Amino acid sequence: MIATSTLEISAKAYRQNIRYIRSEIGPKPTISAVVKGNAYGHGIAQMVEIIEKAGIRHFCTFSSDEAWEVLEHSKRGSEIMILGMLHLEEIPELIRKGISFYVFDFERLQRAIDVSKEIGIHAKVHIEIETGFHRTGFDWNQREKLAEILLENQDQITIEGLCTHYAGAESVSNFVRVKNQIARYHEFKDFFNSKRIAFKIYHTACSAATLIFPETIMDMVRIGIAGYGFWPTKETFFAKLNSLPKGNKNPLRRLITWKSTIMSLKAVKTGEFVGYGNSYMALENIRLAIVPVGYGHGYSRMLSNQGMVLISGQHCQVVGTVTMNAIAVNVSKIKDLKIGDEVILIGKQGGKEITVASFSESTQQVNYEMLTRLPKDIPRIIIP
């Protein structure tokens, strides 16, 4: 079966991009790689080969459904650590597994004290606590009856982490917000520290954090959208920008590049429209290439009549309206083109590009929406 189009994932790129992160954290931190969202996107199957092979053992999912996914293409008996979602009945299985997983209620808490005593095996838990955020966590007015809890427990349990999630740390209207989250994670800190709760690893920092917030670089950085090649803001660029390595004017690389090619070619004469309604009306006499790919493989419709693409490496305009399986191109200023022949939705060719940064700015996407939102069908391709 041959796709319509295809997703490259290059693991060079990975690799220069986690050396650029431990250039940042030092030699101590363990690096672990978020692959929520189908990695970002990039493919889990996929990504769990290229980053095991970069040398990285420790893998962050959002839920369950993805831990198993991880724990099935691993083949470097790495971790796995659970940031969110996972049903109360799936317990017992992830503690035999050895997947660890953050709790942030009592009920998540006393389920896998309950399991670990019943099947004499520790459950690996996270101590997610609330510091500003304001999604999951344990609150500060709780700390007393957790720590109750974790003391009572400590031989039937381990405690793996003492953990947060910031609000925004890739933003500067943000930072007093994100200071104030720090403040509070170390009163926590402080307060398990007196009643001598010890857990095994520290760990508050995502990609921005970890980049713009030294301060959060503890026992373990949770790398995201920067191991995939892009800031997590123009913002977060900036910040770092003038303690960039000289020569070197952007240090992290995009892992993929999204390709098809030219399904037809088509000539339209001037006044005629092209595709659904009148969006688009010929000024002049032009040539199509349709291509297809559409918003039911990820590319949206708000690039309608603004979307860019390389062909011959030459930018080309998408006209008319984005349908659900096509787009059509104006080639007009291009010669000897044919069907089959190459087209970038993303990635380079012949010295130009198109960003996933450009690309998501015409469809006012942040990049995480719009790499997230790529099919799982669209095949993904290692490149070494």
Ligand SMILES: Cc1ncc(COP(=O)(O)O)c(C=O)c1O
Given for the second form:
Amino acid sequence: MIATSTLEISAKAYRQNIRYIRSEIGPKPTISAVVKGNAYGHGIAQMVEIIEKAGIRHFCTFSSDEAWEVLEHSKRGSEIMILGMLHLEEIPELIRKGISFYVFDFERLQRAIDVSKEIGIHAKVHIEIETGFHRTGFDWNQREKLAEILLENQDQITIEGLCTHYAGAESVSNFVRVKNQIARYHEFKDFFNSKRIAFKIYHTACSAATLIFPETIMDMVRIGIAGYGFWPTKETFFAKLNSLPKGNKNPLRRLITWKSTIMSLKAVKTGEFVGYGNSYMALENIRLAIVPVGYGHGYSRMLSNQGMVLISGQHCQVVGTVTMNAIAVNVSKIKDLKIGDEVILIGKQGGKEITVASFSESTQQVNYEMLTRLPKDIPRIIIP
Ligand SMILES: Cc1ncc(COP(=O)(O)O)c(C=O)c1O
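Given the form predicted on its own, corresponding form predicted together with the named molecule:
Following is the full complex, with the preceding chain placed first.
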């Protein structure tokens, strides 16, 4: 089967990004690679291979289904940690397989303890605390009861980590909120230490916190977006600009290239409309290339009459509406095109580039959203 488009994933770019993160955090902290959302759209199977070859042995997933997928593809016995959803009935199997998970309420904690006792294997739990994100995490007023349960059951479960997540470390507008979160984290930590509860590791930082709030780098950092070569926001990039190596050259490299081919070529006369409705009328005689990628493949409808692709090293604009399976692009300025010629939706061709940022800007989507919407069934090919 040959798909209508392919995603190439550069292992070399990933290694470069990890080198940069390592240079920022120093030799000691563990890097956990965040592979939720199908590895930010890059493909869990491909990314597990790339990440382990880059020397990383720790993964974060959002949910248990993703954790099972990582386990299936992991060849180096890496640690897997679930940050969010799991079904309580899966806990015995997760414990047996050594998969660790966040605990943010008493029900999950109790179940982990009960199952550990029952099967005689320690659950590996990370205690998530509420510091201001207000999604998941034990509240400050639950700390006494939590400490009591943890102390009582220290011999039944492994209390792996104390963790939290910051509410927008990627923007200075959240500066006070993040600083307050850091302070609250330390209050929790001091409280648990005073009760002599020993956590094996402390971890709080995502990409933006790692880069902008170095005090959040503890025993482990949870790196998602930066590993895939994107700054969490432009602001994060500007904030780091002065300290960047080699004359401010961006040290992060995009892994992903999205390619398709020309499916059909067509001439349209002045005054004719292109595609559904009348959103685009040809103001002169034009030639179109039809590319078999549409919103069903993750190419947003918002890119109607706006998106750009590269063909023969030249920018060509999407004309008319993006349909479920195809777009039309204006190729009037390019000669000698034929069916099967390469089309770049994201990536470089002939010295020009379509970035994910440009893509996301015209759709009001953040990088994260655009990437994770890339359907799982587009083939991902690792480029070493
Ligand atoms: C708990 C947690 N840690 C780490 C990350 C990774 O964030 P980023 O991709 O910004 O590095 C996420 C992603 O949202 C998260 O939810």
